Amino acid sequence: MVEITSPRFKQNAAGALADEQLQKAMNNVRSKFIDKRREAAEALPEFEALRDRAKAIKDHTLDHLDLYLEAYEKKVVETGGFVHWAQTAAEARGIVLDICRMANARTVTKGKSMITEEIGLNGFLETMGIRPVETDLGEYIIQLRGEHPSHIIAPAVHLTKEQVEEDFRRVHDHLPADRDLTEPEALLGEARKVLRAEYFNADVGITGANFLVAETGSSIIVTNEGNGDLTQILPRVHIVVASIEKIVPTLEDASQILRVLARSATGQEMSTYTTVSTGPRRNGDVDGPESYHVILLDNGRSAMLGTEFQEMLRCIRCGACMNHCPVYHSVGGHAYGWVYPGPLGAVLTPSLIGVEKGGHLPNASTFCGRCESVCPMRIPLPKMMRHWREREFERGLNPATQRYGLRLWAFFARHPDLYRAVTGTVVPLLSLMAPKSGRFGWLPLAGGWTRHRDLPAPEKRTFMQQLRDREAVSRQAAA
């Protein structure tokens, strides 16, 4: 199971700013990722028109979930595969244990899937006496390190070449020790090497689903290495772990969308392999599974709708929200302390583990908005961290200094008199106080800003006094 160490956000973001490797590798995401989503979306004149088609898909489903979904289900057991609902997390590693004990399972192989790592089950089918290979290279370093994912997409982002060379010499220990593995090339060939033959000792592949389709109760996953092929086809048992929300109406839609997807994630026009799964075996099939069950996760979703935060559940996991985020730019995924990083994290764990574990993360944002402007989906993660920030200090849940702060605030603000007198009198006086530099290194009340930056110092008079004197002038002018 995956600890959750969300509540405590502010120690974990300071141990990040000061891991000198994570702050190096981080550097990749800045470099890398922005440059890539904009120079595909700029190539893709409709580029705009198709993300206001996938939101509206998105809408229309999740106002009509329930029926699609038993479109989904009906269409799956015509094809001969096998529909299983969880409630909840636990619900679900039950149901993937007794498919895989059904099938004698001692080892599956796994694609990547946020969804199985949002239910702990790698760890929960190790303490049962069954071995997952994680096939996704990211993945698959993580693994290694008894780490979560850092990113939704590029899971080992957050660690350098230098540290993956250790990894694999450490736990390749049956490989010549003298190998040259400094090179990504080389890392990878060793990876593929490695991996090759659990795809064929595996008695169960595990994937997500990036889409399940209702019109043909096909499951569609992108991938970028072909181990969600090789996971689906080579073992006789094929599980598919979804989310409920996961549904889109046809395969036209899914195709729709599939066109922001990628360019949105890595600024690819298309992901190297978008696989289609329907069903099992068919007579004449060369390859595929003998046994096609999926599972269909609520885990909180259904709690959602209708709310505040069903737009949240229109996400495609494409990670563009936090490859933008300057608070992710700097901390990292882990700091989040659960399964989902970044803006979207920020919306999602506290919808999915509640406001009084994941609290904390709305609060890490600077709102500049980058997240809202580059997501394909439309989702407003800026308002809906708004939203709940608005919870927290409903509950009671800030520190007590902020609560009374923002009431201090609420009340001057009711009162604009009383504030004009204030700020009238307060902000020339901290101009006569300030330094010749024009920053104030420490002022009490501050040291939560001063600690880590200046305060600049503020103009002779406030904002609303110098609209009135332009006013003032401006009135003379006019006469």
Contents of the next structure:
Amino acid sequence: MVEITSPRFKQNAAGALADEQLQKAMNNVRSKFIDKRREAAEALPEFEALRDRAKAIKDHTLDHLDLYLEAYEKKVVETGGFVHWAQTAAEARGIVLDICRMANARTVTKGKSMITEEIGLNGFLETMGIRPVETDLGEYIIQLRGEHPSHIIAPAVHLTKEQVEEDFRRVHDHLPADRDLTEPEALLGEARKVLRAEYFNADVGITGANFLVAETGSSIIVTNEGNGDLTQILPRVHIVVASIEKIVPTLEDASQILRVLARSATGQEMSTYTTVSTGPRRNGDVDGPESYHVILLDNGRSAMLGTEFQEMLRCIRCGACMNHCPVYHSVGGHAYGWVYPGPLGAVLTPSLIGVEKGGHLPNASTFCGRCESVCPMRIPLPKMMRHWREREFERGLNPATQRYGLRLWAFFARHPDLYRAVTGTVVPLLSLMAPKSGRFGWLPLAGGWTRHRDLPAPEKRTFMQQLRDREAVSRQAAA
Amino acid sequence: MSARETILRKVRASLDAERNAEQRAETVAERLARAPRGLIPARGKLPQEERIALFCAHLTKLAATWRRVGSADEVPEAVATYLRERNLPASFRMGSDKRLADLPWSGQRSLEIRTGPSDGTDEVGLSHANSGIAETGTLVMLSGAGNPTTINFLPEHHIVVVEAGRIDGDLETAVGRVRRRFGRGGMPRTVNFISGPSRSGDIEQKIILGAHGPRALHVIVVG
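In place of the form predicted on its own, output the structure of the form predicted together with the partner chain.
Below, the chain from earlier opens the complete complex, with every other chain and molecule after it.
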């Protein structure tokens, strides 16, 4: 299983902020993703309307999920494929293992898939004597390093090319030591050569799915490298692992969502490869897998339906929320401590592993709202983080000082006259004490804040004091 | 109770599916049968010549190359020229698709043609697209006896023939073609929507062409 370090989010974040390599690598995320998405969205006048359509399609599907799942299953079976249902990560791993054993598999190639990260598939297969080989360049790099993805669509975004070079020299020790690996082109070329052999060598290919289409029983993957395709057409067996909310009714519905997916993710109008796979190879086909299996995983999704977190199941995993998140920009993906980082992880992680373990994540937000404003599926991420904060408070999971502080604040909030009296005294005092810069670098009782940033000094008078003054002036003017 | 039953039971309970059971079933059956088209962007609704021009402009933007020829008979010469101009060996791989097999290859005697699926040793592959999509510069490839999917991915250079008259404006029209050919709910094993040569941005966000699929994509538009 993936080790869960979400409960140590604060320590993780402090470590990430002090990590120079990471901060250098994260510079690429802070600008490129944002610019590309904006350009793509601006180039399509219908983009906002398509977001509405995409949202409506997923809402409709989730409201009828049981029926679409049944319709999908029926079509997969009709086209010669197998559907397996798994309630938990352990069940899904067991099904993958059974299929691999039936195929006498020694090596499996893998297309990029977050769901197999969620179920901790690689580590499990290794302990069972089966060698999993990640084929997406970013996934391959982090597999060599024994790490997990730090971003859902750019798994190695936390690394610099120098770090990748070091890993390639360490692992590809059969290649000449004096080869030039300074540029990304050379690194990619080397990975391409090494992985080509693996595709032909593999007995089973495992991919995730961006969509499952009920109308046709098809799975769809969206990629740029072509590795997901080689993973599924060269081995004898193709296994698709997908969670139940990946369903859409028809190919037309998938088409609508595809228009917002790539634009939101990488800023492409369409990813290089959108592949629709239906069943095993047909009579007369000269290539393609001989058998096709789909594992439908619940792992906590059904419990989100009908709750305030249902809307999270619209997520199409484009990554736009983390690309635009100031917290993600600062600490990177690993600090979040489980599979899904960024705002989507802040909502999904407590849902899937429990608020006891994931409770810090919905607190790691400034509520700036950028994630919601760019989410192609219009998921109200900040609102859902707030729901988690409420649940955390209700269960008494946050520290006593915080709870005491909130109670104190709530008391004053319910007694406005008292509140005004206190702030009316403290605010002018703080203003008087303020350094020339107008910012406090240190303040008693506010160390948690001032350790990492300055506290802006308040104006001389509170908002209510100023309002009263202005009202008095306008009353006089009117009189 | 099986995992299947448990999951479906939980989903139904969460959605309160017992209420309006009949109406829900009807809604779903209707949607699957009718497959309503959603919103089609204006750029997907251009007249034919503008559509073809948009398709080609997108190919260029995607770092693919293209050439338009007057008729299918000119395809062998166009293939030979592409190979010569890039100093590639005069040989390639293609499927047994009649639309390719019936072309006048005898005019290009020096070309060595291998047929069947690719085994990974081919430098160049030739395929015939089912259709093209103007709004994104996308090629639609259907797998089948004469159209191996391996040719779309294993060769370094992928040359694709597409008929100008089959360049549609939008994705939904291309999907409609597949549905008409295979019947409602029917599909070939693999449909590849291909938009440009393969690429990766996984190292420091720098886009590099030629990841695991072809490094170069060349499209021959016929007609």
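Residue numbers count along the first chain shown, from 1. Computed from a predicted structure; not experimentally measured. Rigid core: the largest C-alpha set superposing within 1.5 Å between the two forms.
The Cα shift for A434 between the two forms, taken after rigid core superposition, is 2 angstroms or larger.
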